[in-house]
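Read the single chain below, which is given as structure tokens and is the form predicted alone.
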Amino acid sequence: MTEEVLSLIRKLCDAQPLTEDEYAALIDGYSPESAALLAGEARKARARVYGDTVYLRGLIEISNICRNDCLYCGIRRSNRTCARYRLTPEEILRCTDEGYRLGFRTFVLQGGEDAFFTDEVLCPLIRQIKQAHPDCAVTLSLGERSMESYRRLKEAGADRYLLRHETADEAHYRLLHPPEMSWQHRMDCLRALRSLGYQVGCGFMVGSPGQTSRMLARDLRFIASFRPEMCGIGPFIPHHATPFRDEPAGSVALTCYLLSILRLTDPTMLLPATTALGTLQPDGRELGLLAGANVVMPNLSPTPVRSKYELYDNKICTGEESAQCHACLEARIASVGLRAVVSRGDVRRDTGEAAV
């Protein structure tokens, strides 16, 4: 580890803001030694805000039908081999009821940009979930919508919205998406969500095609300035039915390194140890937790559809990552010295300030 990298780590630990150039130098300076030092400091920062707790969210993948044709995604509209499904509102409510019985107090409704899920469908559904379980949080991850739609969903009771920005570099965004999709519109959606009072989540893939350390530095700088309540990052994994089928997967080690940087950039941020980490490496999510993550999202979707929500190849979709195997998840989280809790798990912004 060079003296420059050590100095940058010290700046992060002291809550001093980094420039884009400094983030790039820190990324380029990755080594097992710097990763170990960052992870140790990230765990300390997490403990100061969240103690030893890891929040569990019940993930419900409501539809794999999507109007978009993103070049990396297995549920892109042009994938004719994808076995499509859509949960009914009644099926979604059964999932939330089952999740509540299991102890979950946050439900994440995630899906492709499916035209069926209009405000007229979603608003009554959100109200029913909140009426049945008023002590729970409802998180949506349903892509780009209008400001008015976001407002109606918020008024219906939605608490949080996850919308990965994908990349803070506009040229890189164009490489990953079809021409009709706009980087500026994606960023406008994030700012609209913030203005409406949502707890907002953004994020990006690590190792996506065409990505450079400079692009990753821009992502980190954007996140430091935007200060999302949540940030989801995971390694890129190719899908066989996309134009990027032959591209190499991203790195678990670099993803964990970036998780540590994010934790130190904003110790209050909610950071998931993603399914993609566990897909590439059996202990990938544990490594994410050791790097500073503090959220795990087990699957509450009906078992028959879990394998159909295939954003990338070989996604783990049965067994210990399912919400029903609660004891298994708790044991895995305990194996790295942490404790699974199933509260709403709101961000603790009143416990400290982050570098911006």
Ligand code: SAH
The other form holds:
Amino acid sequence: MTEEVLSLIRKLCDAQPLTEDEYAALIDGYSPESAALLAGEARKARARVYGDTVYLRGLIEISNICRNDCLYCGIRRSNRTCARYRLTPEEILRCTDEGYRLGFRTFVLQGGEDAFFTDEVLCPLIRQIKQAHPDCAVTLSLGERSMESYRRLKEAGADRYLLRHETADEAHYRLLHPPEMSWQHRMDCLRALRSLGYQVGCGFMVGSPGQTSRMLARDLRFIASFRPEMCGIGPFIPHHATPFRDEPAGSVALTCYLLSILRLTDPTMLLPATTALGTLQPDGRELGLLAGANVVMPNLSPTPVRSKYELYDNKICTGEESAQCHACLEARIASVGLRAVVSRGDVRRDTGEAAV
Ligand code: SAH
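Next, report the structure of the form predicted in complex with the named molecule; the form predicted alone has already been given.
Let us now look at the entire complex, which starts with that chain.
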């Protein structure tokens, strides 16, 4: 590890903002030694805010029907080989009921941009979930919608919204998406969500085609200034029926390194150890937790549809029941000395006190 990298790590630990150039130098300075040092500091920073707790989110993949054609994604519109499905509101409610029994207090409704899920369908559904389980948070991850729609969903009771920005570099965004999608619009959506009072999650893939350390530095700068409550990052994994089928997957080690940098950039941020990490490497999510992540999202989708929500090849947990997924992840969390808790798991920004 060079003196320069060491001093950048010290600066991060002292909560001093890094410039884009400094983030780029830190990323280029990756080594097993700098990664271990950063991970140790990230764990300390997490402990100060969250103690040894890890938050669970029950993920319900409500539809794989999508009007978009993102070049990396297995459920893109042009993939004719994808067996499409959508859950009914009743099926979704059964998932949340089961999840509640298992101890989940946050439900994440994620899906493609499916025209079936209008505000008229979603608002009553969100109200029903909140009525049945008033102590739960509802998170949506349903892509780009109008400001008016985001407003209605918020009024219906949605608490949080996940919308990965995918890349903070506009030219890189164009490389990953069809011409009709725009980086500006994606960013406008994030700002709209923030102004409506949602707890907002953004995020990006690590190792997506065309990505450079400069672009990653731009992602980190964007996150440092936008200060989302949550940030989801995971390695890019190719899907066999997309234009990126022959591109190499991203790296677990670099994803973990970035998780540590994010934890130190904002110690209060909610950072999931993603399924994509666990897909590339059997202990990938444990490594994510050891690098500073504090959220895991076990799958609550009905088992028969799980393999159909195939964003990338070899996605794990597709053959399991929700209870199995829950138990498996609790054991993985315990194996790295942390504790899964039954709570909504809101961001801890109001106080500087450690979680109990
Ligand atoms: N339609 C919603 C949900 C998208 S799926 C939306 O637009 O937000 C959630 C995330 O999975 C995406 O934001 C993307 O970052 C990630 N993803 C998609 N394809 C992937 C792939 N091939 N490898 C890794 N992550 C992928």
